[in-house]
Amino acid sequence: MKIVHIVGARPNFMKVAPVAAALAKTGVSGQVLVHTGQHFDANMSAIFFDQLGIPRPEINLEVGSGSHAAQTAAIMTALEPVLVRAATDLVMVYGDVNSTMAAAVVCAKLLIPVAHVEAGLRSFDRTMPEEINRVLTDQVSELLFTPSADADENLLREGVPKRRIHRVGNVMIDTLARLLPSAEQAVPPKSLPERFALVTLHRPSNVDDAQVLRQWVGALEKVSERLPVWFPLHPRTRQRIGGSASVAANGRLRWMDPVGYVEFLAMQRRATVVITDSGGIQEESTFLGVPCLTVRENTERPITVTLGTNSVVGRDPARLLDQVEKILAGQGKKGSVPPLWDGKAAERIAVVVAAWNSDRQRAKTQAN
């Protein structure tokens, strides 16, 4: 069996390796890594692969940034041709960026049967670019790899057959499980504050209005007189606040280029909270047990907020500074580990790919 795994940007790295992996032990040896290209930057990619243990990927699609219309084409015009001459039997995408989609679009096309790691969330706002790609992606998977039950009801809800959903809990949880121990190692605890808040933000809702970008520095500027903040810059952000004069970081909020995945593991099992709007980062606080506030208005990951630590506070900075000094006194969500979060979905994953595979080849068989 030839799998073609598509990876575009950090969170699908952080997936596909406990997943190539756990192939790997079934006995698949025809695994083929293709990284589109959609996000490349030393820290933001390549350093990832050699964290994870990932091999380079044998083919990258460069495809670079640009309009969402013009990546994702971009994509499907790179890719079709790769996985024509691959002869590929299945192709596995992971999570909810314009390649994933993309890639499953080419697929459909192309009658590849396609595996969706990380199917069925919703965040059931249309407004979002990751919204569109999950409903799509998933609407032409074969297989749908699950990380909780709403994810299962949402499918279901939209009419996907049951025999597709597979629930086999999150990967992303895998990989942190695997790295924990090395994390330790990577940023010895005196070189972090003894409590300070970790700072994450990128989405466009978010960074790309100079206004509201003001607005949240002015928040964690504020933040920063009650304990540090640290914030790892993502390019996005990066380039929004190089640009405008007016936003400048006081003595206690500390601006840092991007970490590696362990690094940042390591700083977010320290933090006293995180703040983010990273849907793959509320996950990871909820089995840390580290507070989490999600500045956006929804997720679609709203098993982080009934069972997990984290708390959704909207786009309102007094939110957040409220919820802050709860957490300071003692009051934040201590929450607890959703089911099958217990680093061996991949374990379950390959399962389902392997007995698929038989039943393919019995039914190709039969046929003949």
Given for the second form:
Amino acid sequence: MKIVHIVGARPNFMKVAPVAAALAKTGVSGQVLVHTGQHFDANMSAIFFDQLGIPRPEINLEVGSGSHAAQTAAIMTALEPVLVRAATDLVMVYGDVNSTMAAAVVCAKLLIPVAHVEAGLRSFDRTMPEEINRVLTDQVSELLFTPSADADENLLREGVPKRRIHRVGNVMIDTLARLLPSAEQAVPPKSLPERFALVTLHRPSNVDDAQVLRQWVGALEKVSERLPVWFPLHPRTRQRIGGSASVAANGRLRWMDPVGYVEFLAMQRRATVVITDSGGIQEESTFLGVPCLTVRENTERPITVTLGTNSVVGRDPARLLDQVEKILAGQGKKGSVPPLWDGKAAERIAVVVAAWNSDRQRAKTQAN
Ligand code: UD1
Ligand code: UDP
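Can I get the form predicted in complex with ligand UDP as well, since the one above is the form predicted alone?
Zooming out: every chain and molecule, the one shown earlier first.
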């Protein structure tokens, strides 16, 4: 069986790593990794291949950045001939970035089956580009691997046949569980402050508008009066903050470049509170039992709120500060780990893929 994995942006790498490894263990030898080049800085891409032990991509489409239409079209145009050349049984796509949706649509038109890992998540907010990517990818996928029951329900409501939906759990947690011991070694707990807030922001709705971004920076300065704030800056955010990121107002708001996975994991594990608009970090903080304040109006990962440590605080800085105070007073959410977030999601995916392939071979033999 020949499987092509399509990845392109930072959160894809944590997801492909365990899946490729689990498929290799079940004897799938023909795996090819295609990197679209959506993310390209060393600290947004190459570092993860090293740290996560992902094989180097056979092909890098090097599409880089652009408007949504330009980036999506560039991925589709570059990927189509690659897939036409390769006799592919299954293409696997991950998450909700432009690379995910672009690849899924190309495959659908070429009649190549698609498997979507992290299917069914919905924020119900179609102003988010990721929501469009999720809905479209799920509509054209043959195998839909979901992390939680809410995702199954969303897919069924959208008319996806039940037989295509496989609740396997959360592959990001597979990677986290595997690398937690290395994280402790890479960043010894003693090198971190006793209490600190770990921040990431990169959603266009939070960082693209200068006034909104200024408001968040002001709020983080206020948070830093209460505890040190560490803020690895996503390149989108770095571009908008510009030179002001080198100067901390009171020396306790510490900006830095994006860090590697194990470094970020070590920081996240020891953080007093995580403040973020990231999708994956809402999940990781729930697994780690660290209170997370999500500065968005909604989340496509509601289980992190109902079972986990996540609180969606909206985009009102006063509410954020209020929640930080509660956490400092020991009233942060304790949470629990959702079912099937057990480090074995990728193994379950490999079992489903093997069964799907056997059924397909049998059907082909019968047809001949
Ligand atoms: C993308 C995803 C988002 C995901 C995020 C993860 C889409 C629509 N968005 O957002 O869902 O949460 O990745 O990090 O797919 N840039 C660099 N170097 C890089 C990568 C980007 O400088 O290695 C800069 C580019 O100038 C670009 C900007 O960051 O203009 C945004 O990059 P892009 O991939 O378009 O979207 P993200 O905001 O990264
Ligand atoms: N992450 C990282 N270094 C950083 C910030 C985040 O390794 O400086 C990891 C984080 O642990 C998680 C993933 O990047 O595994 C989340 O990616 P991101 O927030 O870019 O995308 P999203 O999940 O919002 O799509």
